[in-house]
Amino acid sequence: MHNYNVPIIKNLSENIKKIKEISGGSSDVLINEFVTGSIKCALLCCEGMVSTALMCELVFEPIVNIPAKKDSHELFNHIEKYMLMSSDRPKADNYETLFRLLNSGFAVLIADNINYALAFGIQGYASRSIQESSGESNIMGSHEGFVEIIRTNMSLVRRRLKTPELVMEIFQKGEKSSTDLCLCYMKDRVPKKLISDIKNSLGKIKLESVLSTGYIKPFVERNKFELFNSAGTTERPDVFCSKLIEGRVGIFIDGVPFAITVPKLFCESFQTLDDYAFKPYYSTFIRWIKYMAFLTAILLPAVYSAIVTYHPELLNSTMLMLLVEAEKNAPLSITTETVFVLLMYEIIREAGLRFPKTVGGAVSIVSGLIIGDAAVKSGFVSTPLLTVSALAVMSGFVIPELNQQITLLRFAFLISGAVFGLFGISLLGCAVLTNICATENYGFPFTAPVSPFSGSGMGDTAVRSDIKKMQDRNFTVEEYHE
């Protein structure tokens, strides 16, 4: 493993030779040698990472008109004191820092007989424009979503929180990728211990690269088995700002349009920004619809299978005869049928996700109309079972943030109900509830404000209180800290 944390060589020709050696002669590393102020210099940049227009206007034109200087130190002092060139002007005194800046879109100036380099931030690489978030749509809120460029994401937050209390700290992680990460928090709201604990957790990262939120989340979650994530993600600037105001800590990752928020509460999965745009009674109704949809998505196939197999006495005579008539020609058991239908759905869903968008619609048509209709008409799957499974799957769409947990718990409850009936479902439900209640992150209970109970917190959990009442709460998550 190479160590590039070595001082920059003073001799310009040897310095350039070393830079070419480290880069391996990469074609996108451009080295332009020239003379300014009677001093031999070289300007380095990475092709495609800098703005050509900005480089010509802010760097090329001013730097070639510098009057003669006696040595490189005087030249660099003149540039630092009397020439602006760019607002972001870091220095590099070793090759590791030099290449990190170079590969981040900086133009780097080196000179003969001096052992450090000047860098100018003139980034101009191609990026996706700000668009609506793909997974957190809303009706009456902002339609802006985070993009892959960390500086753009920081500006989206700063536009919404124009206060000096908002702190953004940039640092790098990833031995090979040197990915920029940004820690965001409101210094007057966030618990001091939470900030120090998160910084300690991030300090343990020794990865070669950081390419998605999945590389960072395990370090800011507890190292034990958790069914649900105790660190959240969002791609909406307004949601991110609301978390910061509540005393949470946010983490941006350069190249990823999702931000991490710590800690996360279970009730947040059922909340959207539209809840605060609608009337309180309607928002409360929608929130309870989501709670019921969550239970339906997980339990409905399991309860159906358990009742038909072990507890038919719970059904009235009409319902029982309908189910007997529908199931008598099915060649498989209720449980096997249900597992088959749910697995078929998961395969179809994955195919629709991974296929190009132009083909995704065809996948839905083929699967829904042809396969589903053929399975029912052939008697391979009964109509009531297909209806129950479809209702459970549709209910899961209401809470897309919990899709992973819903999918696996649906199968777990189904198998438990098939083996032990309603008793098995109740037993597994207790185990799941115990796991949820035991989940915490940095001392913040995952189930707050339900457990431990907080009357003020229930005003935005069980119901959605009026905004006039909520404005006097000055709520922060520190109230839930154990």
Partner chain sequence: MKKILISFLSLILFTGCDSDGHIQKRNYLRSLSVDGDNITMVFFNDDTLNFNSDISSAKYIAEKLTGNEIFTGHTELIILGDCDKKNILTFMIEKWKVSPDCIIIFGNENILSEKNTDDITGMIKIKEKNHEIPKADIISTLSRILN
Given for the second form:
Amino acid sequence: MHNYNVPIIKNLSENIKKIKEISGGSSDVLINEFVTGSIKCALLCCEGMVSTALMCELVFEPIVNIPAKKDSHELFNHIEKYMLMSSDRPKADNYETLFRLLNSGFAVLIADNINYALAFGIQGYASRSIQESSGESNIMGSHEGFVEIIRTNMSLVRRRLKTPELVMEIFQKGEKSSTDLCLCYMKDRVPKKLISDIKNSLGKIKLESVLSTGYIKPFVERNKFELFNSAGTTERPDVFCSKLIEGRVGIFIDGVPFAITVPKLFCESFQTLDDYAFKPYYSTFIRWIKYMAFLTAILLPAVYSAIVTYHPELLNSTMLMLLVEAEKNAPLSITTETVFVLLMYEIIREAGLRFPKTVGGAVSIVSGLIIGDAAVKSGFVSTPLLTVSALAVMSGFVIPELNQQITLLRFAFLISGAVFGLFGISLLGCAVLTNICATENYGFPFTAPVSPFSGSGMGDTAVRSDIKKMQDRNFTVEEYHE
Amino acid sequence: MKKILISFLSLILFTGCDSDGHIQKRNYLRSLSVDGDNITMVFFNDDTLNFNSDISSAKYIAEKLTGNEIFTGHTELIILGDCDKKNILTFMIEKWKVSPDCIIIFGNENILSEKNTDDITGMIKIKEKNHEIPKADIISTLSRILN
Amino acid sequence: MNKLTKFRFASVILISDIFVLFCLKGNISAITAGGFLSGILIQAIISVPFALWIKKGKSIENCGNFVKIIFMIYFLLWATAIFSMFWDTSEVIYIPSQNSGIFGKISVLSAIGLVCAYMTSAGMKTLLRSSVIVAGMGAVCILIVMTSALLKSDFENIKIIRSEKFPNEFARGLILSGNLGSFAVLLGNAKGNAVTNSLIYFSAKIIITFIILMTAVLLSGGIMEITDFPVVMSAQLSQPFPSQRIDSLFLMIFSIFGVFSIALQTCLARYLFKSLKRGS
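Here we have the form predicted on its own; I need the corresponding form predicted together with its partner chain.
All chains and molecules follow, beginning with the one already shown.
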């Protein structure tokens, strides 16, 4: 493993030679040698990372007009004190920092007989513009979503929380990638211990690269097996800000349009910012629809299979005869049919995600024809079963954030229902409930405010209280800490 | 440990796929008549079965004759003729787990051949509603017999 | 263990008490309800000096290793007793596979054992958190089952008394009060006034016992002679609407409460064991 944490060489030629050696002769590392102030200098940049216009206007033009200086120190002193050139002007005294700045879109100035470099932030790389978030759509709120550039994301948050209490600390992780991470928190709201614990956890990261939230999340969650994530992610700046105000900690990752928020509570998966834009009674109604949808998504196929197979007395006789008639030609057992239909839905969903958009329509047609028409007409699957499975799948789409857990739990409950009927479903339900109640992050229980019960917390969980009632609460997550 | 888990899961999967899940391969008992050893069963698919047996082995014999499992949890009507009513009703509740709303009539199997189950149960419910007869469900009937 | 709130303290033990009532075997009548309730009242009165002792800052954990060992053994024995009640009662409630020969029985036993073991391994804190949710859900489900049961009840059944005698029913109630061990250990870990916590728990127990027993008497009092498990029978006879039974809902509450009750005892045994290890 190479260690580039060596001081910068004073001699310019040797310095340039060293830089070429470290970069391996990369074609995108541009080195422009010139003389200014009677001192030999070189300006380094990465092609495509800097804005050529800004470089000419802010760097080249002023820098070549410097009067003669005694030595490089005087030259750099003059540039630092009397020439602004850019708002972000770090220094690099070793090659590791130099290359990190170079690869971050800085223009780096080196000179003869000086052992440090000046960098100018004139980034101009191509990036995606701010668009609506793809996974967290809403009706009444902002339509802006995070992007891949960390500083743009920081600005989206800063625009919404114009308070000096908002702290954003940038640091780098990833030995090869040197990815910028940003820790955000409201210093008057966040529990002090939470910040120090999270910093300790992040300090344990020894990855080579950080390319998605999935690389960081395991470090800010507990090591034990947890079905549900105790660290949340969001693509929306307004949601992110609401979490920060509640005393949570947010983490941005450069290159990823998702932010991590810690800690997360189970009930948050059922809350959207739209809830606070609608009338309280409607928001409460929609919340309960989501809770029922969650249970329907997980339990409906299993309960249907268990009841029809083992507990038909639970159905009234008319419905039972309907099902018997529908299943007359079905060659497989109810459970096998259900597993088959659910697997087909998962395959279609995954295909719909991965297919190129130009042929995406074909997926809908094929799936509709094969599953919806041919399978039923041939008697391979029955219509009631298809209806039940479709209802369960659609209910799962109501809470896309929990899609992973819903999909797997649906199959697990189906199998337990197939083996032990409603008894099996109850046993697995106990195990899942235990796992959910065991989930906690930095002392914040995942099941708060249901357990530990908080009456005031239920005002934003069981119902959606009026904003006027909530405004005096001054809620922070510290209330739930155990 | 992983191998054990995988084997256990596979076992469960196989169990889930066996033939127990075929609801269409059962007969659902709708009404029953017991007159001495004469048993008459009427099913939801309108099939009728007549045979001689005591009540404890009636279900087994019926399953042998039809070749399908018989589900008794939705029984709507039981007609008791010449038989030990208390033991039969106790047996119905404990072993056959008939519906608590199952109507009990004291009569003979001819009632089933003259009228269908819907007509009989409808008639009983109207009479109950007009207080012409006491509650005819299995629990109330057995309660009266026991007390 | 963190300090428990009053609600958690009461709910975690009541779940186990309710389960014991579900498994009640033999005839019951209004005399049974009277005997049980009197027994609970006596227990409540006797608990007051114990609660005052707890209020002074004492607890079972501070009583020395011998007491801890006794309680550990007690919890394990009571867990076995609860499991035995679970197994007996499950003969009446339909659990698929249980009657499929030895393999079926082993698979049901394994499933129960696995879930109980997992719940125990998750620790006391997790069990207490889940008790709030289980108690809430259970209360709603029991309310539904009991309300539907009441629709079919007959108030004349209160008058029916067979061979039940008050002293026998009183003693029977005391025999089924095995959760007092859990009460004794958990009271020391509950927030607030121990006497208040104790009285809240016993008041809730009296109300719930009364509701469950009287509903069973009202519904299955007439056929008590042929009923082995009166509470189970009354749930099985629940039929809120014509041709719509909900006794399978009872199966779910029964299973959850059963597993929870066993896990509570094993969790407490584990908690005392850890306390012993820490002490040594």
